[in-house]
Amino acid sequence: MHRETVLTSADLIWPLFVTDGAGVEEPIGSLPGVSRWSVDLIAARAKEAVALGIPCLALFPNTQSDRRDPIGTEALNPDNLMCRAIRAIRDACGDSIGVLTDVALDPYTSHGQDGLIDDAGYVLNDATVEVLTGQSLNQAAAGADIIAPSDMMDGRIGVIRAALEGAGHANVQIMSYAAKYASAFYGPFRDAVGSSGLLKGDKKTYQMDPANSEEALREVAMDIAEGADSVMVKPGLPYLDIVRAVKDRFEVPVFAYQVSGEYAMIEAAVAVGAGERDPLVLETLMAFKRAGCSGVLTYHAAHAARLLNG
């Protein structure tokens, strides 16, 4: 009667990693229980999500090394892993599940940065935005429901919104990673998309300083003004204060990403007997909802949905 916060499977977004081949499931060593899936098996995961009441999938490609280059050309290929996965999910499930697609160049570049770089290794904001816009149009044409720019380049939301409108994709939403921090919690994700061994330098010139909170509010305000339909805070649990501040300040849906390092810590605790998986998963997800999240991206989505559905 007195419970203030409710968590259901409808609050979850399930991130999935796509890899090349057919009938392929590749377990990811640094993410126990998480695998890369070939396009045909991604479709099966989509059907599973529908059955569990999970309303949306988030897709991330593990691009083959021979398809990576310094300018992320493969991101613009209409037959790349991401686009094929979108079409496979559409064929398998129709409109019964939402498809959210990552927009950033780190899964496609040979240097592992989220954007184009100059000779000194500095990430070029405006040149990157041009490629990100083409990437967004490519994914929208394949059938994406939500474009999620995770790159943190300045001004990209306005340019992508205008391009989507101009290309007839007015109903495609933008979920902006508006407050993405230069965090130490991303390591297993970079393993999953094949960029960890490639990354030269760090991402501190365009991702946020973990010491800053007022800056996050300025970043969110700019992205909303440029046309974002919803915003993302990343990572999750270490930044619940940012989630709450954004929720209190702005009248838009706020999402958080329970990132790979957070997931891996829970699984590591379970492996050594320091905690039980089920209550750890549900308590952490409840914390996101209590802080003001409209939804959570989590690798525990399918497991949590089964628990919540009894």
Ligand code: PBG
Contents of the next structure:
Amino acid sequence: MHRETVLTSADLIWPLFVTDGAGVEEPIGSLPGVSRWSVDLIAARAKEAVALGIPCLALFPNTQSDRRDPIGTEALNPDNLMCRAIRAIRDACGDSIGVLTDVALDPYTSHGQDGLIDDAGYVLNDATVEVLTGQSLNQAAAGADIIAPSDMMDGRIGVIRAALEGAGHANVQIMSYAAKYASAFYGPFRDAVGSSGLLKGDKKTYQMDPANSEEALREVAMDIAEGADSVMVKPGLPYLDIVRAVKDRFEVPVFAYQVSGEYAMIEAAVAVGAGERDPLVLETLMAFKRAGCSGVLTYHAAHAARLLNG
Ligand code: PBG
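Return one more block: the form predicted together with this ligand, after the form predicted on its own shown previously.
The next block holds the full complex; its first chain is the one shown before.
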């Protein structure tokens, strides 16, 4: 009766990795229990999500290495893995599930950075925004419901919003990765999208310093002013103070990403008998809700939904 927070499967967004080929399920070593799926098998995952009451999927491609180049050209291909996966999900599930698509160039660049780089390797903000805008339009045309820029360039939300309006995609939402930190928790994700072996240096010139929280509020304020429908904080558990600060300051839906390294930590604890999976999963997800999240992106989404649905 006195419980303040409720967690249900409707609070979960399930990230899925897409790979080339047919009939392919590739387990990801650093993310035990998570696989890359070929486009033909993604539809079955989407149907599973619908059956579990998960309202939204988040898609990430492992682009074929011969299709990666320094400027991420493949991001603009209307038949890239992402677009094919969106269409397959739409064919299988109609409008019964939401599709959120990642906007950033790291799964498409031969250097693993989220944007275009200069000779010194520095990521170029404005030139990158142009490509991200094309990438967003490409995903919207394929049927994405929510565009989720995870690149952390400045000014991209306003430019992408205007482009979506101009191209007749007024109903496509933007969930901005507004407060995304240059974190050590992204390692397994980079394995999953195949960028870890390519990445030189780090992403500290565009992702945030973990020491900062006021900057997070400035980033969120800019993205809301530019037209974001919802904002995200990432990583999750180590940054719940940021979630709460954003929620207290702004009247928008706030999401958080329980990222790959957080998932891997839970699985590693389970593997050595240091904790039990089910209560760890449910406690951590409840903590996100308590901190003020409208929903959580988590690789444990399907498992958690099964637990929550009894
Ligand atoms: C890249 C992107 C990253 C994640 C989501 N989008 C990694 C990065 O910024 O290097 C990380 C997600 C995770 O670790 O689960 N644009």
